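Coming up is one lone chain in structure tokens, specifically the form predicted alone.
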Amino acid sequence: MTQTSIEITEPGAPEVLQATSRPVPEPAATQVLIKVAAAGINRPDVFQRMGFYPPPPGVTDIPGLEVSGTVAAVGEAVTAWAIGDQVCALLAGGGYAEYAVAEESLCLPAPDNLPLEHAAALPETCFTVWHNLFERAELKAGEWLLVHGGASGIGTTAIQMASAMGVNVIATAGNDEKCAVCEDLGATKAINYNQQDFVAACQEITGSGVNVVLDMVGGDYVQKNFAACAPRARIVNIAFLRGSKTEVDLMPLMLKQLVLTGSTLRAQPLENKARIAAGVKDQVWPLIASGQFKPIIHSSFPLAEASKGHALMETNQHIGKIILEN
């Protein structure tokens, strides 16, 4: 049995994403086969397409790190899911297709109060935000959080999740429209970084600096984050859109007793990702059920038009997530 999948014909621009026919994957003992309703587009997919983020050994070359859909088959050891269940799932790859396999432990029930297609926008961002802010940075209610890229998929997730949990959020974004969206989603203040110094603004708003920074920008932001922080703050880097190499004065890190950390999700051991999944289900899914948090969907494209979705992401004009629908 074959299916339509989107392959990367060679490293390059969005046009290298082309529809092809591939065999439908078979689930291993601990996996489920999902008939994909939709797949989320994420920045790591763009990096993979450009040749900078190869899949881990043994993982399909088909891009796509998150999907939603209906369980079509289950492996012999699967106990949590049955054929017909509606789920969303974190994948190591393979989401840009009509069918995808996912580990049983990395599937979550598709929320009843969301369209099934919109659930595809949840796993990658929810897992990333939960792990980095609430596990690694130990973000607590009442603290101040600075989120860079506040209008991105990660940013809109972090703002909603943190504010729902009693955190005070400051976000940065590149224009006034994006800033307005960030504040509508729960940010105390959104800063247009093209018009205002976010370091000065953070110090003015908080009085002593922020307690946690979620940064996907890197480059010159590394030094600026030090200046925006309160003593004993935690800074988490999850991407480097302005580059991973920069000259930094580490003295503020020492004098303020700051913690600088970071992580990637895709390469983590399965047991780590399963733990994160359990935390998301326990802590984040109730926020979705109560309406305190929902994925912000900017636009959707048919699977065959994956290249258009990537082209849109590269303009940085989107707010929230871009998805591919079957």
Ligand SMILES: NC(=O)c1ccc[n+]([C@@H]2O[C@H](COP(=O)([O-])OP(=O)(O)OC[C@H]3O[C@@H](n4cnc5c(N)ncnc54)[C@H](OP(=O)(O)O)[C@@H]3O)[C@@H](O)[C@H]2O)c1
The other form holds:
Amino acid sequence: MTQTSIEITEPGAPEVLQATSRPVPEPAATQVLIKVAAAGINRPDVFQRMGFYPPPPGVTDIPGLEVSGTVAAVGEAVTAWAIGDQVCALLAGGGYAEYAVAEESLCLPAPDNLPLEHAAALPETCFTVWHNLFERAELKAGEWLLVHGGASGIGTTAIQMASAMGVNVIATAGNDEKCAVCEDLGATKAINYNQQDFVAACQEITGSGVNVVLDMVGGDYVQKNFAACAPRARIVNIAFLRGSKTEVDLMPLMLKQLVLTGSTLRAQPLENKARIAAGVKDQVWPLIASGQFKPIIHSSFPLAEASKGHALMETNQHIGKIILEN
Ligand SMILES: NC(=O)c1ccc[n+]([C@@H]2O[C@H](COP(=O)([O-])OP(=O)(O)OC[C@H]3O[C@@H](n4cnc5c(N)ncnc54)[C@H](OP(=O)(O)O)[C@@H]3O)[C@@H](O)[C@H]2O)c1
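Form predicted in complex with the ligand, following the form predicted alone:
Every component of the complex follows; first up is the chain already shown.
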């Protein structure tokens, strides 16, 4: 049986994303086959399309790190899911398609109070934010969190999740409209970095600096993050939109006893991702059920128009997530 998938015909601009016919994948023993309702677009998909973020060995070249949909078949060792269940799932690739396979341990029940399509916007950001803020940086209620890229898919997730867990949030974004959304989502203050110095603002708002930074920007932000931090703060880098190479004075790291760390989700072993999935189900899914957190959907395109979704993401005009619907 064949299906429509979106392939990257060659590294390049959004137009290299083209519809193609591929076989429907077969679920392995521990996998489920999902009839995809929607797939989330993530910035790493843009990097993959450009040729900078190849899929790990053994993973399909079809992009797409998350989907929602209905279980259409199960592998012989699957115990948690049955045909007909509505799920969303973290994938290592293959989401831009009519059907995708997912490990059963990386599927979560599609929340009852969301359209099934919107659940596609949850896995990549929820797993990333939960792991980096709460497992890696050990963020706690009452602390101050600085989120860069506050209006991004990751940022809108981090603001809501942290606020719901009793954390005080400061966000940065590139214009006033984005800042207003960050504050609506729960940030105590959002800083337009084109108009205001976020270091001075963080020090003024908190008195002694922030306790955790979630940074996707890197470049000159690395030094500024040190300055925005309180003693013993933790800084987590999940991307480097301004570059991964920069000259830094490490003195504040030592004097303030800072921790600088980072991680990438896709390359982690399955058992790590399964542990993260369990944490997300336990700690984040109740926030969705109670209405304290929901994915912010900026726009939706038909699967065949994936290139339009990528082009929009590259304008940086979107707030929240962009999804592709079947
Ligand atoms: N490590 C991991 O496991 C992991 C997992 C998922 C995503 N990520 C990374 O997390 C980031 C966000 O992902 P996403 O899917 O949420 O992307 P997204 O929605 O496209 O957001 C990217 C944001 O970055 C900001 N930005 C872009 N260029 C910038 C610059 N030069 N300086 C400051 N801000 C800039 C933009 O906001 P403004 O207009 O406000 O500047 C935009 O909102 C991406 O870099 C992605 O690669 C990492």
